[in-house]
Every structure is written in structure tokens, then in C-alpha cells.
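So this first bit is one chain, no partners, the form predicted alone, shown in C-alpha cells.
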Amino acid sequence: MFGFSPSPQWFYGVDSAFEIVTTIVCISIALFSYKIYRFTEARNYKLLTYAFIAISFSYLIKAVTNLKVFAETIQLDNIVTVETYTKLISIYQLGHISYRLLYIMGLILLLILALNITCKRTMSIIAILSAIAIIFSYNYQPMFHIVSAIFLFYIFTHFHQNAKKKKTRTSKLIAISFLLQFISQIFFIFKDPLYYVGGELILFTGYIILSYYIILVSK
């Protein structure tokens, strides 16, 4: 797409496909989360509400973003004027810094309820830092990918703890699908084709390994 992104041509098109995918699973788990929180009204669950509901319209935002420079790009056959490439570009952009901004957002809401962030301050100071990166992501896109994998961490930490603790087949599918998207944001630091290839395979099984958890728990 023009250098835009750093994926290779003939995997145009299919990562939004896993996107709008992880779409569907994510809005999958903020209903059940939804569910469960309108009966206890306990903090976690409302958390994980808001989370994936960010997260979901992230992925959403990222695949409608992409498939549209795709298929400009397509109807173009090639050839771009300067006009053209403005419009391009800018929709990209766009597109990106909304998606970026949902995902942080969302990753920060995950982040308080691993660590049970209760203190305002606290709240703010990771938002703020958020935001710088977002910030400089701009003209430095791996500083987006750096902040979202420190934030990773410490949520698969946390998921890995309680798997730990609780010894459970749902635990421990939690943990690993956190610890795949932690992995992907690795690969996607490095501006790569098949970098790109490889985290957003790691990160769709990830994302399909928690709607197997859901299915596990609807059960």
C-alpha cells in the first residue's frame, strides 16, 4: 500500500480478514463480561467490559482502514498523482491514530485490572505516557508497539499468576493467549514484511485461543 504499511502484497486483505475476526471475538468477550457484571456489579468485570469494547473498535477501525488503501490502491492500477497520495496517506493516518489510541486505551483498562489500580493518580500517569507514545508513534511507529508489549507483559504476568494459582484448563488459556499477543507486539517492532506475517499470525491464535475460552466458560 504505497509503503504505507509493512506488510507484503500478497498478504494484503487477509490481515483485516483476522482483524475483523479478533473483532467478533473481542465484542464476543465484552458481552460476556457485560453479562457477568450486570449480576455482581463487581469492578474486574466492568473493566473488562470497557477493554474489549476499545479493543474490539481498534481491530474494527485498523480493517476498514486498510481494506479502503487497498482497494484504492487496486482501482488506481498503480498509477498515484500527488492528489491521490495526500488522500491516501491522510486516511491512513487517520485510520491508525484511531486504532492506536482504542488499543492503548483498552490495554490500559486491562493493565488496571491486572495490577488493581485503584489510585487516580496512578491512572493518569499511564495515560498520559500512553498518549505521548501515541504521540510519537506518529512519525515513530515501533514506540507504539514498545508501550503495547511493556503493557503485555505485565497483563500475561498477571494472567500467568493466577493460572498458576488456580490451576485451571480457562486460566491457563487466558495466560497463553495474553502471552502470544505479547510476543506479536515484539515481532511488530521491527518494520519487517515477514515480521509483520509472523506477529499477526501469533496474534490471531491468540485471539482465537480466548474465543475457545469463551466458549469453554458459555459452557
The other form holds:
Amino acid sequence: MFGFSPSPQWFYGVDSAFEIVTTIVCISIALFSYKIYRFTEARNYKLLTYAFIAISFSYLIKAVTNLKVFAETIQLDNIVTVETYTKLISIYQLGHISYRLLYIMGLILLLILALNITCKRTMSIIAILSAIAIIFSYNYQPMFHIVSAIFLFYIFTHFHQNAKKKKTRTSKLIAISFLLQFISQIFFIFKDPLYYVGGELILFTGYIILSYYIILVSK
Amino acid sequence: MKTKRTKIEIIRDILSAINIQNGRIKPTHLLYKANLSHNKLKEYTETLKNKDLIKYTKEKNRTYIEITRKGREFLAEYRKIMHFTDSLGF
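Since we've got the form predicted alone here, give me the form predicted together with the partner chain too.
Shown next: the complete complex, the earlier chain at its head.
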């Protein structure tokens, strides 16, 4: 896609399909969490619902943006006008900025839950610094994945400690899922097509485990 | 040492206490069955009433707290809910 996506050509569309499945998994978790929130009005489940809604929309936006740009690209002849290129890059950048902001917002909410942050000023400083890092950084793409990896690492440590304490299959599944999500972000830092495919596969495996988890708990 | 009950466990205890008494209980009985202070029980019953999990009824000048269909649904779903919350550890 004119080089602004790290995805290799043969992988176009496959990553979007992964992201659509991921959106469905995240929406299922958000709905389950909302169901609990309706009964309890507990803050944790409200935040969890918002977190997974933000993450699901982020993936949906990313998938739609990539598919749109991909569809427009394959219709083009070999000669590309500046106008077309500018239009495609605008669509890509707008979609990906929305994706990055929503994804980071979702992770911040999960981090608030994992670290039990109750101070609003702490929450706001995390949000502001993350937004600055991923929007205004000269090299925003690796920066976004570095920030995501850091957040996912701390979220993973919470789930790992919980799995050690509870020793249940579901708590272990959720810890493994977040470990894979963390590893996938490390892969994405390197703007290389093979690392991108590897990262996407690891990330998708993480969400498949998460979908198995939600099936187990809702049975 | 017994750990402090979570909000969701307190809700389960309140609804179970009502359900065991054929779905209807006097507020004073609920007070000791749920093992809560008067103020805490008032706070919880208000929330549960607003969420349609319980309702207040009057009979022969006596007030009763009744579990609703939604409240029974919560008890049926409780195992799943606890499974979910336990695995997350929040």
C-alpha cells in the first residue's frame, strides 16, 4: 500500500480479517462486563466495558481503513497522481490516528483497573503523556507500539499475579492472552513486513485465547 | 481471617437471603441475614431497588422486601459472573 503500511502485499486483507474477529471478541467481553455493571453498578465493570468498547472500535476502524485503502489501491493503474496519493494517505492517517487513540484509551482503562489507580490526576497524566507520545512523536509508529507494550506488560503482570493466586484455567488463559498481546507489540516496533506478520499472528492467537476464555466463563 | 466481601458478594447475599424466604423478607430480618449495618443495608437496598432487582411491598401495614424476576436472574447468573470476576482479579 504505497509503503505506508508495514504489511507485505500477500498479507493485505488477512490482517483486516483478524481485526474483525478481534472486534467481535472485544465486543463480547464488553457486553459481558456491561451485564455485570447493570447488576452491580461497580466502577470496575463500567471501566472494563469502556476499555473493551474502545479496543473493539479501534480494531474496527483499523480494519475498515486498511480495507478501504487496499480496495482503492488495487483499482489504480501503475501511474498514481499526487491527488490520489494525498487522498489515500489522508484516509490512512486519519484511520490510524483514530485507531491508535482508541486503542491506547482502552489500554489506559485496563491499566487503571490492573494497578487500581483511583487518583484522577494520575489517570490524566498517563492519558496526556501517552497522547503526546503517539501523536506528536517524530517516529510515531514505533512509539505507539512501545507505549502499548509498556501498558500491556503492566496489565499482564496483574493477570499473572492473579493467575498465580487463583490457579484457575480461566485466570491462566487471560494471563497468557495478555502476554501474547504484549509480545506482539514488541514485534510491531520493528517496522519490518515479517515482524508485522509475526506480530499479527501472535496478537490474533492472544485474542483467540480471549474468545475461548469468554466462552468458558459464559457457559 | 475472613476477607472483606466485595460489592457483588454483598448483593448475592442480600438476594439469596430474600430468595430463601420464599422471595419475600422483612427489612429487619434482612438486616441480620445479610450481616450489614443499617446504613449499608439501606444503601444497598436503594441500589437494588433502582436496578429492579428488589421491590418494596406493603401488607397489613408491614413493609416487605421482595426479590424480582431480574433479581432471580442475577442469582442464576451469579456463578458465571463470579467466574468472570475471579479470573480478572479486579
